[in-house]
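In C-alpha coordinates, one chain follows: the form predicted alone.
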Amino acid sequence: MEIGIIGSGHIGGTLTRRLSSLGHDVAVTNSRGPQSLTDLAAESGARAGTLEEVVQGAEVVVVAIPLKAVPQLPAALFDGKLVVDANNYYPQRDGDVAELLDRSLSSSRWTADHLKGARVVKAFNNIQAAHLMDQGKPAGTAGRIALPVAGDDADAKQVVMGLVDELGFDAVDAGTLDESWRQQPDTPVYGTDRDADGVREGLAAARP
(Lines of atoms letter the chains of each structure in order from A and count residues from 1; the text may use other names and numbers.)
(Lines give C-alpha, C1' and ligand atoms only; values in the text may rest on other atoms or scores of the structure.)
Protein backbone atom coordinates (compact mmCIF):
# COMPACT_ATOMS: atom_id res chain seq x y z
CA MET A 1 0.00 0.00 0.00
CA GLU A 2 1.20 3.53 -0.74
CA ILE A 3 1.22 5.43 2.55
CA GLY A 4 2.08 9.09 3.05
CA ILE A 5 3.13 10.34 6.47
CA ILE A 6 3.02 14.01 7.42
CA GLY A 7 5.27 14.53 10.41
CA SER A 8 8.54 12.90 11.41
CA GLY A 9 8.33 13.22 15.19
CA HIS A 10 7.68 10.46 17.70
CA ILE A 11 4.57 8.93 16.11
CA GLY A 12 5.23 9.96 12.50
CA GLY A 13 8.81 8.70 12.60
CA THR A 14 7.80 5.46 14.27
CA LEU A 15 5.06 4.75 11.72
CA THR A 16 7.51 5.55 8.92
CA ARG A 17 9.88 2.90 10.24
CA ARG A 18 7.28 0.27 11.12
CA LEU A 19 5.13 0.53 8.00
CA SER A 20 8.21 0.50 5.75
CA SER A 21 9.47 -2.63 7.50
CA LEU A 22 6.15 -4.31 6.71
CA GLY A 23 6.70 -3.73 3.00
CA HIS A 24 4.49 -0.71 2.42
CA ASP A 25 5.62 2.01 0.03
CA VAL A 26 6.04 4.87 2.50
CA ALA A 27 6.74 8.53 1.74
CA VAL A 28 7.31 11.04 4.53
CA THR A 29 7.34 14.82 4.79
CA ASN A 30 7.67 17.47 7.46
CA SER A 31 7.68 21.24 7.81
CA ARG A 32 11.46 21.46 7.44
CA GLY A 33 11.64 19.93 3.98
CA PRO A 34 12.93 16.66 2.43
CA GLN A 35 16.58 17.53 3.10
CA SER A 36 15.92 17.21 6.84
CA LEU A 37 14.67 13.63 6.39
CA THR A 38 17.80 12.11 4.84
CA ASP A 39 18.67 10.04 7.92
CA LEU A 40 15.11 8.77 8.47
CA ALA A 41 14.80 7.83 4.80
CA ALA A 42 18.14 6.00 4.82
CA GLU A 43 17.27 4.13 8.02
CA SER A 44 13.73 3.14 7.07
CA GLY A 45 13.82 2.87 3.29
CA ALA A 46 11.00 5.42 3.02
CA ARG A 47 11.06 8.24 0.49
CA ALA A 48 11.32 11.84 1.63
CA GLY A 49 9.25 14.35 -0.32
CA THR A 50 7.32 17.57 -0.31
CA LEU A 51 3.82 17.70 1.15
CA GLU A 52 2.29 17.61 -2.32
CA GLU A 53 4.42 14.65 -3.44
CA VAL A 54 3.64 12.65 -0.32
CA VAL A 55 -0.12 13.24 -0.34
CA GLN A 56 -0.87 13.01 -4.06
CA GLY A 57 0.44 9.47 -4.52
CA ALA A 58 -0.87 8.02 -1.27
CA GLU A 59 -3.75 5.65 -0.66
CA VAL A 60 -3.57 6.45 3.05
CA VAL A 61 -2.21 9.66 4.58
CA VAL A 62 -1.20 9.78 8.26
CA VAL A 63 -1.23 13.23 9.86
CA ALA A 64 1.05 13.31 12.91
CA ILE A 65 1.83 16.99 13.49
CA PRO A 66 0.99 19.50 16.22
CA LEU A 67 -2.75 20.09 16.06
CA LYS A 68 -2.24 23.85 15.72
CA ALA A 69 -0.56 23.22 12.32
CA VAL A 70 -3.58 21.40 10.81
CA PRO A 71 -5.29 24.60 9.52
CA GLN A 72 -2.13 25.34 7.51
CA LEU A 73 -2.61 22.17 5.44
CA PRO A 74 -4.15 22.86 1.99
CA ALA A 75 -7.54 21.20 2.31
CA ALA A 76 -8.02 20.68 -1.44
CA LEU A 77 -4.96 18.41 -1.53
CA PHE A 78 -6.74 15.94 0.77
CA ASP A 79 -10.05 15.79 -1.06
CA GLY A 80 -11.17 12.15 -1.23
CA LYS A 81 -8.11 10.91 0.68
CA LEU A 82 -8.22 8.48 3.58
CA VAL A 83 -6.58 10.50 6.34
CA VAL A 84 -5.47 8.95 9.62
CA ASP A 85 -5.54 11.56 12.37
CA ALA A 86 -2.89 10.56 14.91
CA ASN A 87 -2.94 13.93 16.67
CA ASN A 88 -3.92 15.07 20.14
CA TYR A 89 -4.93 18.49 21.40
CA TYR A 90 -2.59 19.82 24.06
CA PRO A 91 -3.64 23.37 25.08
CA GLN A 92 -0.19 24.20 26.44
CA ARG A 93 1.28 23.53 22.99
CA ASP A 94 -1.58 24.26 20.62
CA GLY A 95 -3.15 27.27 22.33
CA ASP A 96 -6.76 27.80 23.30
CA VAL A 97 -9.35 26.34 20.94
CA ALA A 98 -12.70 26.98 22.61
CA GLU A 99 -14.57 23.98 21.16
CA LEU A 100 -11.76 21.63 22.15
CA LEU A 101 -11.18 23.07 25.61
CA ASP A 102 -14.76 22.32 26.65
CA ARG A 103 -14.84 19.08 24.62
CA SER A 104 -17.97 20.15 22.77
CA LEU A 105 -16.08 18.99 19.67
CA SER A 106 -13.66 16.09 19.29
CA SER A 107 -10.23 17.07 17.98
CA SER A 108 -10.73 14.71 15.03
CA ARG A 109 -14.02 16.36 14.08
CA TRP A 110 -12.19 19.70 14.27
CA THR A 111 -9.51 18.28 11.97
CA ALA A 112 -12.11 16.87 9.57
CA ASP A 113 -13.80 20.27 9.45
CA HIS A 114 -10.51 21.74 8.21
CA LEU A 115 -9.85 18.95 5.72
CA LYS A 116 -13.21 19.03 3.97
CA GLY A 117 -13.63 16.12 1.58
CA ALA A 118 -11.15 13.84 3.38
CA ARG A 119 -12.25 10.56 4.96
CA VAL A 120 -10.79 11.05 8.43
CA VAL A 121 -10.13 8.16 10.82
CA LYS A 122 -8.76 8.61 14.34
CA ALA A 123 -6.00 6.15 15.31
CA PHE A 124 -2.51 5.85 16.85
CA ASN A 125 -3.10 8.85 19.14
CA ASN A 126 -3.36 6.98 22.44
CA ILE A 127 -0.19 4.86 22.42
CA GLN A 128 3.34 5.86 23.32
CA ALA A 129 5.68 5.90 20.34
CA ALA A 130 8.13 3.49 21.98
CA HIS A 131 5.35 0.96 22.52
CA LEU A 132 4.10 1.41 18.97
CA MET A 133 7.65 0.65 17.87
CA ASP A 134 8.36 -2.51 19.85
CA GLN A 135 5.24 -3.85 21.61
CA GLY A 136 3.42 -5.29 18.59
CA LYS A 137 2.60 -9.00 18.87
CA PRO A 138 1.04 -11.67 16.60
CA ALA A 139 -2.74 -11.89 16.48
CA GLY A 140 -4.13 -14.11 19.19
CA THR A 141 -1.32 -13.41 21.66
CA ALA A 142 -2.65 -13.08 25.20
CA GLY A 143 -2.55 -9.50 26.43
CA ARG A 144 -2.00 -8.06 22.94
CA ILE A 145 -2.32 -4.27 23.16
CA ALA A 146 -5.43 -2.90 21.47
CA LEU A 147 -5.86 0.47 19.77
CA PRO A 148 -9.18 2.31 19.33
CA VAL A 149 -10.08 3.34 15.79
CA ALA A 150 -12.87 5.88 15.21
CA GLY A 151 -14.38 7.25 12.02
CA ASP A 152 -17.54 7.90 10.04
CA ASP A 153 -16.58 6.02 6.86
CA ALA A 154 -16.89 2.27 7.51
CA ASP A 155 -14.65 1.26 4.60
CA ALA A 156 -11.93 3.73 5.57
CA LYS A 157 -12.08 2.52 9.16
CA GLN A 158 -11.64 -1.10 8.05
CA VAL A 159 -8.50 -0.17 6.09
CA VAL A 160 -6.98 1.49 9.15
CA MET A 161 -7.99 -1.37 11.43
CA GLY A 162 -6.17 -3.69 9.03
CA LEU A 163 -3.01 -1.61 9.37
CA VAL A 164 -3.32 -1.68 13.16
CA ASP A 165 -3.46 -5.48 13.03
CA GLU A 166 -0.46 -5.64 10.67
CA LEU A 167 1.52 -3.55 13.15
CA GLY A 168 0.81 -6.10 15.87
CA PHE A 169 -2.12 -4.63 17.77
CA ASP A 170 -5.80 -5.48 18.10
CA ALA A 171 -8.07 -2.86 16.53
CA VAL A 172 -11.20 -1.88 18.43
CA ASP A 173 -14.02 -0.02 16.69
CA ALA A 174 -14.40 3.16 18.75
CA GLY A 175 -17.40 4.58 16.93
CA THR A 176 -17.70 7.80 14.99
CA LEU A 177 -15.45 10.86 14.85
CA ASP A 178 -17.81 12.62 17.24
CA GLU A 179 -17.23 9.77 19.70
CA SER A 180 -13.45 9.85 19.31
CA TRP A 181 -13.11 12.14 22.34
CA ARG A 182 -13.27 8.87 24.29
CA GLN A 183 -9.66 8.12 23.20
CA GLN A 184 -8.27 11.63 23.69
CA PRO A 185 -5.90 12.63 26.54
CA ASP A 186 -7.23 12.25 30.08
CA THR A 187 -9.47 9.30 29.22
CA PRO A 188 -9.12 5.71 30.49
CA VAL A 189 -7.64 4.37 27.24
CA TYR A 190 -5.07 7.12 26.75
CA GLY A 191 -1.54 5.74 27.18
CA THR A 192 -2.68 2.72 29.18
CA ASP A 193 -1.86 -0.23 26.87
CA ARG A 194 -5.11 -2.12 27.47
CA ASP A 195 -6.13 -5.28 25.65
CA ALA A 196 -9.25 -5.32 23.47
CA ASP A 197 -11.68 -5.93 26.32
CA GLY A 198 -9.93 -3.28 28.37
CA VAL A 199 -10.18 -0.74 25.57
CA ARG A 200 -13.90 -1.39 25.17
CA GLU A 201 -14.38 -0.97 28.92
CA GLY A 202 -12.28 2.20 28.92
CA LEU A 203 -14.19 3.74 26.02
CA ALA A 204 -17.49 3.01 27.78
CA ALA A 205 -16.21 4.48 31.06
CA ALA A 206 -14.93 7.74 29.51
CA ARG A 207 -16.66 10.92 30.67
CA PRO A 208 -16.63 14.35 28.99
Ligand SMILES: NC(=O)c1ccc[n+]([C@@H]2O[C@H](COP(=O)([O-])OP(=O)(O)OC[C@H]3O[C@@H](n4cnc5c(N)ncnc54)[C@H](OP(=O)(O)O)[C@@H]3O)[C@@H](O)[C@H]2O)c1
Contents of the next structure:
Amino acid sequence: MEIGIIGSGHIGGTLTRRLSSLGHDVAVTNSRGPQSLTDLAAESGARAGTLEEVVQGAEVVVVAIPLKAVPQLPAALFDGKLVVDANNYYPQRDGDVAELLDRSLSSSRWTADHLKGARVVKAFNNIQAAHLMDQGKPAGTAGRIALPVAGDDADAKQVVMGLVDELGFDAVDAGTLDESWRQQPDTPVYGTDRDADGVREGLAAARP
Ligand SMILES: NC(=O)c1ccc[n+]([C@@H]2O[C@H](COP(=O)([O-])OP(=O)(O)OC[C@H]3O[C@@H](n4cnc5c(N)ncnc54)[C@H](OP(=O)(O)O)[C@@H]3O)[C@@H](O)[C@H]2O)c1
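Mind pulling up the form predicted in complex with this ligand next to the form predicted alone we just looked at?
Up next: the whole complex, starting with the chain shown before.
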Protein backbone atom coordinates (compact mmCIF):
# COMPACT_ATOMS: atom_id res chain seq x y z
CA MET A 1 0.00 0.00 0.00
CA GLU A 2 1.22 3.53 -0.69
CA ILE A 3 1.45 5.25 2.68
CA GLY A 4 2.39 8.86 3.31
CA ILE A 5 3.62 9.90 6.74
CA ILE A 6 3.62 13.49 7.94
CA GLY A 7 6.03 13.82 10.83
CA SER A 8 9.27 11.92 11.25
CA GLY A 9 9.60 12.06 15.02
CA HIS A 10 8.77 9.42 17.62
CA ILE A 11 5.53 8.22 16.06
CA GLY A 12 6.07 9.18 12.41
CA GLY A 13 9.60 7.78 12.40
CA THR A 14 8.45 4.57 14.04
CA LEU A 15 5.62 4.05 11.56
CA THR A 16 7.99 4.86 8.70
CA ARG A 17 10.35 2.11 9.84
CA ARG A 18 7.72 -0.49 10.74
CA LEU A 19 5.45 -0.03 7.70
CA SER A 20 8.45 -0.02 5.35
CA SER A 21 9.71 -3.23 6.90
CA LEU A 22 6.32 -4.80 6.19
CA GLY A 23 6.78 -4.04 2.50
CA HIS A 24 4.61 -0.95 2.17
CA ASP A 25 5.64 1.85 -0.16
CA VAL A 26 6.21 4.59 2.41
CA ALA A 27 6.96 8.26 1.84
CA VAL A 28 7.73 10.59 4.73
CA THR A 29 7.90 14.33 5.27
CA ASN A 30 8.57 16.72 8.15
CA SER A 31 8.82 20.45 8.75
CA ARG A 32 12.53 20.80 7.85
CA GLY A 33 12.38 19.28 4.38
CA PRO A 34 13.48 16.08 2.61
CA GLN A 35 17.21 16.80 2.99
CA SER A 36 16.80 16.32 6.74
CA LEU A 37 15.39 12.83 6.19
CA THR A 38 18.32 11.25 4.37
CA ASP A 39 19.27 8.99 7.29
CA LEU A 40 15.71 7.82 7.98
CA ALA A 41 15.17 7.11 4.28
CA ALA A 42 18.43 5.16 4.01
CA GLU A 43 17.71 3.15 7.14
CA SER A 44 14.07 2.34 6.38
CA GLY A 45 13.90 2.27 2.60
CA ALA A 46 11.16 4.91 2.68
CA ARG A 47 11.19 7.89 0.32
CA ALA A 48 11.60 11.39 1.70
CA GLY A 49 9.52 14.10 0.05
CA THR A 50 7.75 17.39 0.34
CA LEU A 51 4.30 17.50 1.91
CA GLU A 52 2.69 17.58 -1.54
CA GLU A 53 4.76 14.65 -2.86
CA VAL A 54 4.01 12.54 0.18
CA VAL A 55 0.26 13.17 0.27
CA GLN A 56 -0.59 13.19 -3.43
CA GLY A 57 0.22 9.56 -4.23
CA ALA A 58 -0.79 8.06 -0.91
CA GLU A 59 -3.72 5.74 -0.29
CA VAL A 60 -3.31 6.32 3.43
CA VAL A 61 -1.80 9.43 5.04
CA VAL A 62 -0.68 9.33 8.68
CA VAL A 63 -0.53 12.67 10.50
CA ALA A 64 1.89 12.50 13.44
CA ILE A 65 2.80 16.07 14.31
CA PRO A 66 2.13 18.40 17.25
CA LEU A 67 -1.60 19.09 17.10
CA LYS A 68 -1.01 22.85 16.98
CA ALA A 69 0.59 22.36 13.52
CA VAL A 70 -2.54 20.78 11.99
CA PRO A 71 -4.07 24.12 10.90
CA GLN A 72 -0.89 24.71 8.82
CA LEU A 73 -1.75 21.70 6.62
CA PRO A 74 -3.44 22.78 3.36
CA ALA A 75 -6.88 21.14 3.57
CA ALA A 76 -7.40 20.91 -0.22
CA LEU A 77 -4.44 18.54 -0.51
CA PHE A 78 -6.26 16.05 1.72
CA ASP A 79 -9.62 16.09 -0.08
CA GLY A 80 -10.89 12.50 -0.28
CA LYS A 81 -7.79 11.08 1.42
CA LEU A 82 -7.86 8.49 4.17
CA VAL A 83 -6.05 10.32 6.98
CA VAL A 84 -4.91 8.56 10.13
CA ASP A 85 -4.79 10.98 13.04
CA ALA A 86 -2.20 9.81 15.55
CA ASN A 87 -2.13 13.13 17.38
CA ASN A 88 -3.00 14.09 20.91
CA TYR A 89 -3.83 17.43 22.43
CA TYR A 90 -1.46 18.59 25.14
CA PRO A 91 -2.30 22.17 26.16
CA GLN A 92 1.21 22.79 27.51
CA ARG A 93 2.65 21.92 24.08
CA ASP A 94 -0.19 22.95 21.77
CA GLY A 95 -1.52 26.03 23.53
CA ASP A 96 -5.12 26.82 24.38
CA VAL A 97 -7.72 25.48 21.97
CA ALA A 98 -11.05 26.35 23.57
CA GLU A 99 -13.11 23.45 22.15
CA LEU A 100 -10.46 20.97 23.23
CA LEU A 101 -9.76 22.47 26.64
CA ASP A 102 -13.35 21.95 27.76
CA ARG A 103 -13.44 18.60 25.92
CA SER A 104 -16.65 19.47 24.08
CA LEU A 105 -14.99 18.17 20.92
CA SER A 106 -12.72 15.18 20.34
CA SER A 107 -9.32 16.26 19.03
CA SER A 108 -9.86 14.09 15.93
CA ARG A 109 -13.15 15.85 15.18
CA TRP A 110 -11.27 19.14 15.50
CA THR A 111 -8.66 17.81 13.05
CA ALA A 112 -11.36 16.56 10.67
CA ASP A 113 -12.97 20.00 10.81
CA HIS A 114 -9.65 21.43 9.56
CA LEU A 115 -9.11 18.74 6.92
CA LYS A 116 -12.58 19.02 5.42
CA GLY A 117 -13.12 16.36 2.77
CA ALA A 118 -10.66 13.90 4.32
CA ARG A 119 -11.81 10.57 5.77
CA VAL A 120 -10.22 10.81 9.21
CA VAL A 121 -9.55 7.77 11.37
CA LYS A 122 -8.00 8.02 14.82
CA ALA A 123 -5.36 5.40 15.63
CA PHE A 124 -1.89 4.96 17.14
CA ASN A 125 -2.43 7.91 19.51
CA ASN A 126 -2.62 5.84 22.68
CA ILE A 127 0.54 3.74 22.45
CA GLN A 128 4.07 4.85 23.23
CA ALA A 129 6.24 5.02 20.12
CA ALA A 130 8.77 2.60 21.64
CA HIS A 131 6.05 0.00 22.17
CA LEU A 132 4.71 0.53 18.67
CA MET A 133 8.23 -0.20 17.51
CA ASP A 134 8.90 -3.42 19.37
CA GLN A 135 5.80 -4.81 21.11
CA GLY A 136 3.94 -6.12 18.07
CA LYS A 137 3.08 -9.83 18.25
CA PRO A 138 1.54 -12.35 15.83
CA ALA A 139 -2.26 -12.58 15.82
CA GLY A 140 -3.52 -14.99 18.44
CA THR A 141 -0.67 -14.36 20.90
CA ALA A 142 -2.03 -14.21 24.45
CA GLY A 143 -1.96 -10.68 25.81
CA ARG A 144 -1.39 -9.13 22.38
CA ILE A 145 -1.69 -5.35 22.81
CA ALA A 146 -4.83 -3.91 21.23
CA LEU A 147 -5.26 -0.45 19.73
CA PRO A 148 -8.56 1.42 19.46
CA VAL A 149 -9.49 2.66 16.00
CA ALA A 150 -12.23 5.30 15.65
CA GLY A 151 -13.79 6.90 12.60
CA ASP A 152 -16.98 7.70 10.74
CA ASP A 153 -16.14 5.95 7.46
CA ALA A 154 -16.48 2.18 7.93
CA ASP A 155 -14.32 1.29 4.92
CA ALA A 156 -11.54 3.65 5.97
CA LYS A 157 -11.65 2.23 9.47
CA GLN A 158 -11.31 -1.32 8.12
CA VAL A 159 -8.19 -0.33 6.15
CA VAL A 160 -6.59 1.14 9.27
CA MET A 161 -7.61 -1.85 11.40
CA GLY A 162 -5.86 -4.04 8.84
CA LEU A 163 -2.66 -2.02 9.19
CA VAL A 164 -2.89 -2.24 12.99
CA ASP A 165 -3.07 -6.03 12.72
CA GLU A 166 -0.15 -6.15 10.27
CA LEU A 167 1.90 -4.14 12.74
CA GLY A 168 1.27 -6.79 15.39
CA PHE A 169 -1.64 -5.43 17.40
CA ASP A 170 -5.30 -6.32 17.78
CA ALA A 171 -7.55 -3.60 16.40
CA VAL A 172 -10.65 -2.66 18.40
CA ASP A 173 -13.44 -0.69 16.77
CA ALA A 174 -13.76 2.36 19.02
CA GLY A 175 -16.77 3.91 17.32
CA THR A 176 -17.07 7.27 15.62
CA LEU A 177 -14.76 10.28 15.59
CA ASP A 178 -17.00 12.00 18.10
CA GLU A 179 -16.52 9.03 20.41
CA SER A 180 -12.75 9.06 20.01
CA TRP A 181 -12.33 11.14 23.20
CA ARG A 182 -12.52 7.71 24.85
CA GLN A 183 -8.94 7.02 23.70
CA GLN A 184 -7.49 10.47 24.37
CA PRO A 185 -4.97 11.27 27.15
CA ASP A 186 -6.17 10.56 30.71
CA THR A 187 -8.54 7.75 29.69
CA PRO A 188 -8.17 4.11 30.81
CA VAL A 189 -6.77 2.98 27.42
CA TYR A 190 -4.18 5.74 27.11
CA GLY A 191 -0.67 4.35 27.34
CA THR A 192 -1.80 1.26 29.23
CA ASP A 193 -1.12 -1.46 26.64
CA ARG A 194 -4.32 -3.42 27.28
CA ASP A 195 -5.41 -6.46 25.30
CA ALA A 196 -8.60 -6.38 23.20
CA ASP A 197 -10.97 -7.15 26.09
CA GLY A 198 -9.15 -4.60 28.22
CA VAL A 199 -9.45 -1.93 25.53
CA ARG A 200 -13.18 -2.59 25.14
CA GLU A 201 -13.63 -2.33 28.90
CA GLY A 202 -11.47 0.79 29.06
CA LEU A 203 -13.36 2.54 26.27
CA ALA A 204 -16.66 1.77 27.98
CA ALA A 205 -15.35 2.93 31.36
CA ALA A 206 -13.95 6.25 30.08
CA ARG A 207 -15.58 9.34 31.59
CA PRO A 208 -15.63 12.78 29.98
N1 LIG B 1 5.77 10.17 21.31
C2 LIG B 1 4.83 9.22 21.47
O3 LIG B 1 5.14 8.14 22.02
C4 LIG B 1 3.45 9.43 20.95
C5 LIG B 1 2.55 8.37 21.03
C6 LIG B 1 1.29 8.51 20.49
C7 LIG B 1 0.91 9.70 19.89
N8 LIG B 1 1.78 10.75 19.86
C9 LIG B 1 1.30 11.99 19.23
O10 LIG B 1 1.83 12.00 17.92
C11 LIG B 1 2.13 13.34 17.52
C12 LIG B 1 3.62 13.42 17.19
O13 LIG B 1 4.33 13.10 18.38
P14 LIG B 1 5.88 12.72 18.34
O15 LIG B 1 6.23 12.31 19.72
O16 LIG B 1 6.13 11.82 17.19
O17 LIG B 1 6.48 14.17 18.06
P18 LIG B 1 7.97 14.55 17.64
O19 LIG B 1 8.90 13.43 17.95
O20 LIG B 1 8.23 15.87 18.26
O21 LIG B 1 7.88 14.71 16.06
C22 LIG B 1 7.03 15.68 15.49
C23 LIG B 1 7.25 15.69 14.00
O24 LIG B 1 6.31 16.58 13.42
C25 LIG B 1 6.98 17.31 12.38
N26 LIG B 1 6.24 18.53 12.09
C27 LIG B 1 5.93 19.55 12.92
N28 LIG B 1 5.22 20.48 12.27
C29 LIG B 1 5.06 20.03 11.00
C30 LIG B 1 4.43 20.55 9.85
N31 LIG B 1 3.77 21.72 9.87
N32 LIG B 1 4.47 19.82 8.70
C33 LIG B 1 5.12 18.63 8.66
N34 LIG B 1 5.74 18.08 9.74
C35 LIG B 1 5.71 18.78 10.89
C36 LIG B 1 8.36 17.56 12.97
O37 LIG B 1 9.22 17.94 11.93
P38 LIG B 1 10.81 18.17 12.19
O39 LIG B 1 11.38 16.78 12.42
O40 LIG B 1 11.29 18.79 10.94
O41 LIG B 1 10.89 19.03 13.42
C42 LIG B 1 8.64 16.18 13.57
O43 LIG B 1 9.17 15.30 12.59
C44 LIG B 1 1.75 14.24 18.69
O45 LIG B 1 0.46 14.78 18.49
C46 LIG B 1 1.77 13.29 19.88
O47 LIG B 1 0.93 13.70 20.94
C48 LIG B 1 3.05 10.64 20.37
